[in-house]
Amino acid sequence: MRWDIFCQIVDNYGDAGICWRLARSLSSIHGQEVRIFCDDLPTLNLLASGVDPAIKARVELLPWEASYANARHPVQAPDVVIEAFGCDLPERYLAGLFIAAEKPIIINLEYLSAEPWIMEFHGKPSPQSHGIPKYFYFPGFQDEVGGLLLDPIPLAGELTAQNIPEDLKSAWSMLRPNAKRVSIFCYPGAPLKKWLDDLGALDENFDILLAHGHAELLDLALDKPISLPENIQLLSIPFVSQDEYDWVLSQCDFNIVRGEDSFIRAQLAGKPFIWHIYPQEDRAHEVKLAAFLDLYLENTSQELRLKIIAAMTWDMPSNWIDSLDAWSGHALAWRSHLLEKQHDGGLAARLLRFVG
């Protein structure tokens, strides 16, 4: 089937970045044609890049104005629309669909959540005026809802592996033999600078590798002095494509994430993480946080519980990081189940038979 997917980027990279891996994943492990009409075309671009050309060759990426050709080819309609978290789609794109032969299938990608409320929305109807088809569809945890944006998995000795890309390979060469590793992707709100002094007074070498930009954006220069203990170092990694960023994950002791899309990776890591979920003013994100975790812990110990709790609300280091040990083995059980429970492929593969 051919496929459009229309992205409009809100959030720098976490839209550009599902969209991609959506993409990717349809046309490359399931056969279909995909278009990508992005309003931001160099950042998704930066994310595509570095991936297999033969991989990359499968998906076009255009321009967001690139769709209004459609209007006046109404014959290359596709079988399938997604609209990605909401966006509305153009209205001289709509207008080609309108006298298109054959009508699309308009989905409304939404976010992906872990509350219980979204069983009951998934891939309901929205009646439109213009009578062409569209559904909700909900990314979940659960079984009954969009599944997960899995692909590619990472196998098992991936993991461990020690082949570093070209782009990370000036920051490997800094890393302390003794430190543990700790990535950091977050929004500009993190306490970071009191977490990294909490850190600090532990007796134990901390690397610290902030992701591309972060230094600038959280005020943590490191042109510039900064009053933080010997034992940490902090490095600054270049802007790397999602391959590369999963393999950073890979081989991290810890992870803090934020978004959706590298939220899914650090889980699929296996390894400890902080999601610094995107902050809401009514406070929904909170909400969200909280379903995520009573699905995140429902097998764990309550002592554990409690610790993981108070890391993923920002709870300072030294008072949980004494459980690392036992969080990293939940990490990789938690793993193994999200594996067990997407068997059927996950969010693509889900999304091929509802459209089917």
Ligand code: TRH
Contents of the next structure:
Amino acid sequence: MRWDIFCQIVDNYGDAGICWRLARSLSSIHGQEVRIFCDDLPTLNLLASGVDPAIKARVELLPWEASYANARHPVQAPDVVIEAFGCDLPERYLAGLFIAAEKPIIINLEYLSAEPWIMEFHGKPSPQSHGIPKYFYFPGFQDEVGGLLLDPIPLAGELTAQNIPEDLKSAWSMLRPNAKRVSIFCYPGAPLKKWLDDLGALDENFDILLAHGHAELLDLALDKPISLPENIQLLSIPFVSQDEYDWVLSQCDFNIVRGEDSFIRAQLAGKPFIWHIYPQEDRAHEVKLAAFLDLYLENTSQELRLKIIAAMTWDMPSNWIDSLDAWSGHALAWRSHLLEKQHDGGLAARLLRFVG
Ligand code: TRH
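What I would like now is the form predicted in complex with this ligand, since the data block earlier showed the form predicted on its own; can you produce it?
In what comes next, the whole complex appears, and the chain from above leads the way.
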């Protein structure tokens, strides 16, 4: 089938990240013909840049305006149109669909959530005055919902440890063999300085890999170097491609992630992590985090459960780090559980069945 994915970048990288991951799964694993129309092509290209050229060549990455041409070629209406995160389709594109002989199916791809209410809303029609069929599609963890974007499923960390991506060689050459490795990709507002100070009071070495732009969060780039204890080494890494970032997650002992794509990647990496969930004004993110923790911690001991909840809500590491080994074991078990639950191929495969 032919798919058009519409991606409007609200802020950050998540919108492009999700669209790219979905497009590559549909094309390279399921043999679909996919185009992405995006209002910020450079960001999309950046995320997709590290991938095997054969995979990239299978997906057309196009500017938003390129979709207008469809108005002149209604015959070329695709089979499926995806509105990522409810973005509005361009009027001129929609006009082309109105006069197309065969109407596509429109999918409103929603934000990921672990909340149980999505089970009731997933797959429901969203009737439109123009009559083209449109449905809500909710990604999620439960069997009844739209699944998770799994591809490419990362290999276990030790298998890929030698394949250091070019962009990361310099940072990797600074890593200390006796240090725990932590990656940080979070939103402004996280109590990072206090968190690192607390880590610094522990009797262990930590190498901290700061994602692009995060040195600024610590004022490092402003020539106001913060002083940290010697057991902490801060290393900034550049913005790398999506595959390379996935690799970083699999090579660390602990990750701080955010948004929804890096959140799933941290789980597939099989490592303990803090999910710095996208903060919303009405505090809806707290409900979302609690819903995820209910699933994630279902089979853990009460002690580990309390420690992980503390860590995820930014309690200081000294209060939970003694559970890191147990958490590492849990993270691996959770990875296996996720892959088992999504053995049907996850989001891309479920979406194909849904529209098929
Ligand atoms: O960038 P984000 O904060 O995106 C967010 C979320 O999607 C959020 O739900 C949404 O409401 C908001 O955007 C508008 O976090 P996320 O989802 O983890 O996406 C980051 C993407 O960037 C992910 O695909 C990984 C990728 N990435 C790289 O490719 N290279 C890098 O160096 C880094 C740090 C990330």
